[in-house]
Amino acid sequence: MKIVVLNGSPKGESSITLQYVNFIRKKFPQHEYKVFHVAKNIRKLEKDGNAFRTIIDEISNSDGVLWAFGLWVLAVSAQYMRFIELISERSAKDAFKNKYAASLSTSIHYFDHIAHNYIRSIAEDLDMRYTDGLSLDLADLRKKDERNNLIIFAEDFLNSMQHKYPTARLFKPMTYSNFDYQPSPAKDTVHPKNKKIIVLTDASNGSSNLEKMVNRFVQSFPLESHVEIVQLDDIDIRGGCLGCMRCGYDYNCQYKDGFADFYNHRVRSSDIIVFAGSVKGRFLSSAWKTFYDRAFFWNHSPSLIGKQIGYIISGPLSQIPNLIQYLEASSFARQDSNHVDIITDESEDSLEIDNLLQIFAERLLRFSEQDYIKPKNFLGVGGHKVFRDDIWGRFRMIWQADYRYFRAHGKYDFPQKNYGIRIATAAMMLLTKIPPFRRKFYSNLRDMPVKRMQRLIEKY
């Protein structure tokens, strides 16, 4: 059989996850295996139809496809995305068609499931017939547990293209709705005093929903405030993050673009800053992608602390929850900052709308001015977990920018510190081994933290 291992890595054959593709290749040398580094490469394929068309052409004549990608901040690389783009872009969906499909990926495991959902729902999208994703840790093939899995993972993907194997479909294809939106003037202005506001967007049609939605957003603020509206065409970034990790050590990007000096100066600078995008797939644009993945050269630590944060979205985003998830741990997660809310054009009544973007003008400034910041969810708690063991552990000599700033801000609270609960911890699992004190501490159990509770409220 004929599979195309589509590595979506910006490193080409430098990328982890390859060599775990590498691997399967060892293990079923019976069959052909071609592979594209169309995330490195995206450039000449956006340039080159014909290079586009070679791979589409294998595509095309193969059995199925492995997508295989590292992850780049909770989803796959922007170059990934754009080469998806491309297949949409340039009518080339067809070759996909029947053909089986599955993911690779290796990370930390953070966010992962998104980058897998995404990959799936693509490919689901382009009718292809998805077998599973497999995530493995960038370090698994050094374990033999994890090499089996690897093997079985492999077979199962192989033995559904040999014998034809059903697959399940775990997306619906998305509808898009024709709604034009027209907004009325706002009755109302909010004063955002001495608060800095930034609207970042990638609209580019004057008469579209999103560029409307924006201009009503602002329109909700006097204009002496000044509210500046940033296009991603307009600001410097000359390609995407490549992987090579050299921020690590300070903080300073690679890219010789005016990127970094953007973010430091402009949007780590804003009170509030909203995300203006419209859905295309089943993500923003791959520009947006772009511009998170950028952003990524404050590492793991956050960059905009303190920050009011909200999205205004065209599309059916009620239809991607994956999507929903990305943005809500791209500013409540990753950031120690308050995600507002997220309003889109999905009500299809252009006065709703127009009442949501006011009130939602009304809680950033509000926000902002309390400095509101919202306690961390699941999202928040579990991924700063994730990032606290391997930056304290494996990933110190790499990422030593981020180790300073969790060690100077306390964000190593590993639970073995805590030594006053640790003492009482021991005492009183001592203490429950006797039968009559056990009986007595689990009879209380249930009341005892309300009643705590309840003597806290009385003193308020």
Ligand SMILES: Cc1cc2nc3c(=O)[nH]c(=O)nc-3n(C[C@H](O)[C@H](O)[C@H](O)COP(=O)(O)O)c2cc1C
The other form holds:
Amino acid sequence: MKIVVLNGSPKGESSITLQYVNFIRKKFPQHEYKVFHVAKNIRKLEKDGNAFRTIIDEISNSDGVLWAFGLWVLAVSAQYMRFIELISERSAKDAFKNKYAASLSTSIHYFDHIAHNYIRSIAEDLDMRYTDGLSLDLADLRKKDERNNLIIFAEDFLNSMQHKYPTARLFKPMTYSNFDYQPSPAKDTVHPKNKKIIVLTDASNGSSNLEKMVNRFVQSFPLESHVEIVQLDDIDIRGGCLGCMRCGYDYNCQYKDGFADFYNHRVRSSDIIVFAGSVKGRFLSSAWKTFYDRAFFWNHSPSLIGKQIGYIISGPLSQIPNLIQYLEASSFARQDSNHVDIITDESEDSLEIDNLLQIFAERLLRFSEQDYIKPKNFLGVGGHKVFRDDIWGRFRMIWQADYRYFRAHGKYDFPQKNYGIRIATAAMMLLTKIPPFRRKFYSNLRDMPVKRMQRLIEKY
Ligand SMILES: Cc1cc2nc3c(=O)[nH]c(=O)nc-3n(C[C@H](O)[C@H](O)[C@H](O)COP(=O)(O)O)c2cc1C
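I've shown you the form predicted alone. Could you give me the structure of the form predicted together with the named molecule?
Okay, now the whole complex, with that chain kicking things off.
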């Protein structure tokens, strides 16, 4: 079998995931493997059509494609997304049709499911036959059981290819609308007072729905109020995050461009941040992903604390729950900020969109004045524990700035530290060994917390 490996790590040969691919190659040497460092070489592939064509020709002549990548800020890297954009921009989709596909990642399991869902949906959009995805911890190669899982996964992929097994499809093809949003002038305005508002947008076409939505949103505020609109194109970003991790020591990015300065002085100084983008493929543009990746110089520490965050999205967002989750995770799982809402043009009703944008402006402002930060849901609570354990433990030496921040802000909230609960638990576990006590304890268990709450409510 001929297998093309599309390496999604911006680190190229130094990719950790690539070592897992090399393990597969060693175990199944009877097959032919061609590895392309598409993320690392993205600039060359953008400029050099022949270099891109060589990869596409190899895919055409292959039996299957292994999408191999490390997790990069809750998804695949911006450079990998850019490669995926090039496939449609350069009409290279046919090369992928009916090829077998699988995805292999390494990470610390922080939103790895988002990356795998993304790659699977892309593979299915390319009419590939997707067999499976395997998400391993970056150190799993050292574990015998996980090496065994890797072998089974690879064997299944190769067998499916060899015997042309049928594969299931999980994601319906996307449908796009050509609805043209016609905004009406705002009747009311809401004054931002001392609140600073910034809208970041990748809208480039002056008449796009996104641009019109952004303008209509800004009209919700009086003319004299300073709402800043920034095009992503106008920010000095020289490229995607390269994963050098030097920022781990003191939050300093090694890139000598204007991004860190822009992020620190204009984004972080705002009270209300609105991200505006159009759906592209199964995500937003790779330019947006570059923005998110580059903001990683703040490592795992929240950099938008206390902000109100909202999104204006043009396109079929409701068809991509995976992207909705990415946006929620980016604003209120990764950050200690408030995810207010996502306004789209999917209703295809201009008046309704006007009203939604108006109310959106009012809510962003009101919540900002009220310092409202919603408590985190599973995305934030679960995510925090993944970061907390790894920053305290095995990655402390790399992410030293995070370690200091987590310690200073009480983020090492391990249950072990709760001595009251520990003593009570030990006592109760002893007491519940006594059958009459145990019966009483379990019979009261359902009502006990409610009674406490009822007493609390009575006080108000
Ligand atoms: C810039 C950057 C962003 C990362 N983002 C995530 C993430 O969102 N979730 C996660 O589980 N791991 C994340 N990691 C950890 C990597 O996924 C992990 O180190 C992986 O093994 C890298 O694979 P690679 O060397 O093949 O690129 C990140 C690492 C870097 C350097």
